[in-house]
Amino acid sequence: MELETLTVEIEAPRATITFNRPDKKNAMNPQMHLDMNTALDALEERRDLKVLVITGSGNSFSAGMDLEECFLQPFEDADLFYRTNLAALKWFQRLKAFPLVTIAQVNGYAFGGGFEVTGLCDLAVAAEDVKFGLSEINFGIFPAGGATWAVTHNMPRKQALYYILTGATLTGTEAAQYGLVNQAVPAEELEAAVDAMVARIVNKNPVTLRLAKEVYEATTTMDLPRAIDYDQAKLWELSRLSDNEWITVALKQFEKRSFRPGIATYSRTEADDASKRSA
């Protein structure tokens, strides 16, 4: 897919979003948020997806917005400014909710949009050197468009209020100490730590991901007995959308003895197998 601040790179089930600005440390400009509109409309067409991972190219994976272009340059018109910002929340909601996987790859500099990128990811895979920071105070705003969110949902109360209320910069290793990433490697190490996450997730039941993501995003605001409830009915649907799968293909393998689920995956070729002789 060519774009003009993105590249996207399909190899099914995983697809790769990589900020292309390298000469501006991918600072999210305008051009940048109607991209990702479009990358992500592209990719949630597709059917034979299951992970998305985002990163940044050069020495950075994002510095955050294009403080000129999506704030200086439009201030003057009330409409523009309103327009550019919108873009921007508009893919940043689309990611929390985005029905593949989302893992951020976070490399060099992610300040900003770049850390609530992070924090809006489902998991998160960061260099030991990078920097993360939240800056807005410096220049005398708080982090808004939903970093905030992304910060306070990520990490504990003390230490999120250190970082906005500073803008003091955290590296990958403290970021995997507060829990903004899942963990912290080595720069060399950083694209084979993803590959071995997406490895451990691209086996596993497509629809199970999804509504996996959607139980815990809903319960989290929920009391027990309405999580139940609620965890419950999806179970059901899961049943109904994948012809109950778990139970027809997964249990009669562990039935038979030729998996263990503590520590592996029941094999989707048998019920690929399966559905095929059913249609």
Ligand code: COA
Second form
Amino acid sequence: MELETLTVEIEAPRATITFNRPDKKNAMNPQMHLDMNTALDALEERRDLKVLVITGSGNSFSAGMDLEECFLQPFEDADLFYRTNLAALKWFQRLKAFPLVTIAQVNGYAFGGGFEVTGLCDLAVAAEDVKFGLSEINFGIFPAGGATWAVTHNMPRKQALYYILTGATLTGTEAAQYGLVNQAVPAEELEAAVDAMVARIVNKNPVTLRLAKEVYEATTTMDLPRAIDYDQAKLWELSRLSDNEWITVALKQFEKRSFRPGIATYSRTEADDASKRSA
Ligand code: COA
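Switching conditions: you have the form predicted alone, so give me the form predicted together with coenzyme A (COA).
The next block holds the full complex; its first chain is the one shown before.
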């Protein structure tokens, strides 16, 4: 799928969205926000996907919101200013709750919205030399539109406040130390590292992946009794939606000693996926 500001490639069960304004360091302009909503709509419709990778073309992941098109140009008209940014706020929230496993593949610069997208994805791999920054304080505001949320939900308090208050940059290596990304690798190994992460996910049951995310997200705000109540209900939902595959296929294979769940995933076929997706 070719959109004005994005490339969307599908190699089921993986989809890849590439921010594609390299001459502007992939700054997110209003068109990109509309395009992201269009792309997420299209991907959500499909039944054959498990993973969404987000990356940037050229030498940047994203330099964040397009400061001219999103803020300077519409500023005189309050209604236009509000509407210009609405599409951004919409897709940031959608990304956080997206039914596929989302992975940020971070290259080059990741400022403001680029930092936020890294934090909103479920998983992230960065090149060691990436420059992450919450530059908002440098131009007189604070990280908004979910950016502060993304920082506080990925980094320890002292580090979060340090980068919010100083606008200092951090490298991919530092981002891995603080938990903003899972892993930092030399730039030339970035794609291979993401491919390896994708490979560990695509052999899983798609219904289980989706519900695992839902249980994680929902239970972060619950006390233990509620969390247990919720996860038990979701386990019943999983069993129903996947024809009890965890018992009838996975644990049966364990019974026959044909796999060890501690070190591998049980054997599944594409046909298994197809039947689960149509549930
Ligand atoms: N909004 C709009 N345009 C941007 C942009 C942004 N966030 N980030 C980069 N660009 C544009 C530059 O203005 C320049 O456009 P031009 O060729 O028309 O002059 C082009 O992208 C290339 O950027 P440039 O500044 O020349 O590259 P650089 O390698 O010297 O610096 C950055 C890269 C990312 C450090 C620098 O562009 C920058 O500070 N950008 C703003 C980052 C930011 O604060 N983002 C947070 C927004 S919430």
